[in-house]
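Coming up is one lone chain in structure tokens, specifically the form predicted on its own.
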Amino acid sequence: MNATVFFTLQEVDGAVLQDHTAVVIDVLRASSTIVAALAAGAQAIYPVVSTEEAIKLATSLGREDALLAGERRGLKVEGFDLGNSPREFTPEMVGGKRVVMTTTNGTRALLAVDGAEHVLVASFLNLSAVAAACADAERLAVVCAGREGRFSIDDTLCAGMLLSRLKERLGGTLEVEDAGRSALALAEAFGVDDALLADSAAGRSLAEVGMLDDVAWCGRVDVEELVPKLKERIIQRADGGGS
């Protein structure tokens, strides 16, 4: 396997990913929230960029079973059903529902790699499951959503831990470039640490809006076995299973 890490979505040229499996990571919080939503029984997630597009799509899907979820500056968009806190996505709230989602970084990253052969969603919550799902890929692109076009330590740490698991599985057949080596080194040096996540730019921003509890929630490792997969701009469980 040849693996490439992109620290921000701005580095990604979707046109060159046609023969790649892409893994999108936005630990705090979109990818964690997508995992939480599917684990709670949501039928599907529809990622979009703008709030206007989200409202239009939810209306066309039918508001009786389509929920609007999204954040701007970490807080729920006014008039939406849900924000971007994974703790909101309970079976009672999203079970059997379709969720139209827009976030500052994560949904943009997902749509940026829409041209890849396969697109999976990773977080600390489902790290080993994603490693198993992409272990047979010949070309892997690990895309960190980053934070408003900048490097984010939380996403890069998760990328490094994903590569570490693949390295254990594949041994010397895993080839990584400089960014991948850097992500691996970060993972080997730190591992998941609540204090590190809380002190990240994303963690501090969440603390400022009263969402610090989300940081520890998103920092739990391998608590879910499901793998979200994006196909035709719809995210569903790769295994097709329920909650």
Ligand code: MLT
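Each form is matched to the other, and the largest set of C-alpha atoms that superpose within 1.5 Å is called the rigid core. Keep in mind that this is a model prediction, so the values were computed, not measured. Residue numbers count along the first chain shown, from 1. Compared with the form predicted in complex with D-malate:
- Comparing the forms between these two forms on their rigid core, the Cα displacement of D222 stays under 2 Å.
- Put the two forms on the same core and the Cα of D13 is off by 2 Å or more between these two forms.
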The other form holds:
Amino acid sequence: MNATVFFTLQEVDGAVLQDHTAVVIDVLRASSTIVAALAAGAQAIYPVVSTEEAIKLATSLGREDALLAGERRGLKVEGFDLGNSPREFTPEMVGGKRVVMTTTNGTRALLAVDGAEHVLVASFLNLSAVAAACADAERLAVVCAGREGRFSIDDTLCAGMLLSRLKERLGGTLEVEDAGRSALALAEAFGVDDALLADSAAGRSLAEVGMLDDVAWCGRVDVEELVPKLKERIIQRADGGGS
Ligand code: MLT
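Condition change, the form predicted on its own to the form predicted in complex with D-malate:
Shown next: the complete complex, the earlier chain at its head.
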């Protein structure tokens, strides 16, 4: 396997990913929230860029079973049903529902890799399940959402841990370039560290809006087996499970 890491979604611009499996990571919090939503029985997630697009799509899907979710500056968008805290995505709230979602970086990253052969969503919550799902790929693109064009340590740490899981499986047949080697080194140096996540730029922003509890929640490793897969702009469980 040849694995490339992109530290920000902006780096993906212009990259040719048609023959790649892309894994998108936005630990704090979009990719963790997508995993939480599908684990809670949401039927599908529809990632979109703007709030206007979200409202339009939810209306056309039918507001009786399509929920609007997302954040701006970490807070729920006015008039939406849900924000972007994974803890809000309970079976009571999202079971059997379609969720139209817009977030600052995460949903943009997903749409930026829409041209890849396969697109999977990873977080600490489902790390080993994603590693197993992409272990046979010949070309892997690990795309960190980052924060408005900047490097984010939480996403890169998760990318490094994914590569480390793949290294355990594939040994010397895993080839990584400089960005991937740096992500691996970060993972080897820190592992998942709640203090490091809380002190990341994303962690500090969440603390500012009173959502620090989301950080430790998203820092739990391998608590879900499911792999979200994006196809034709719709995210569902790769195993077809759930409702
Ligand atoms: C994003 O997409 O930028 C995030 O997930 C931000 C957040 O959850 O507050």
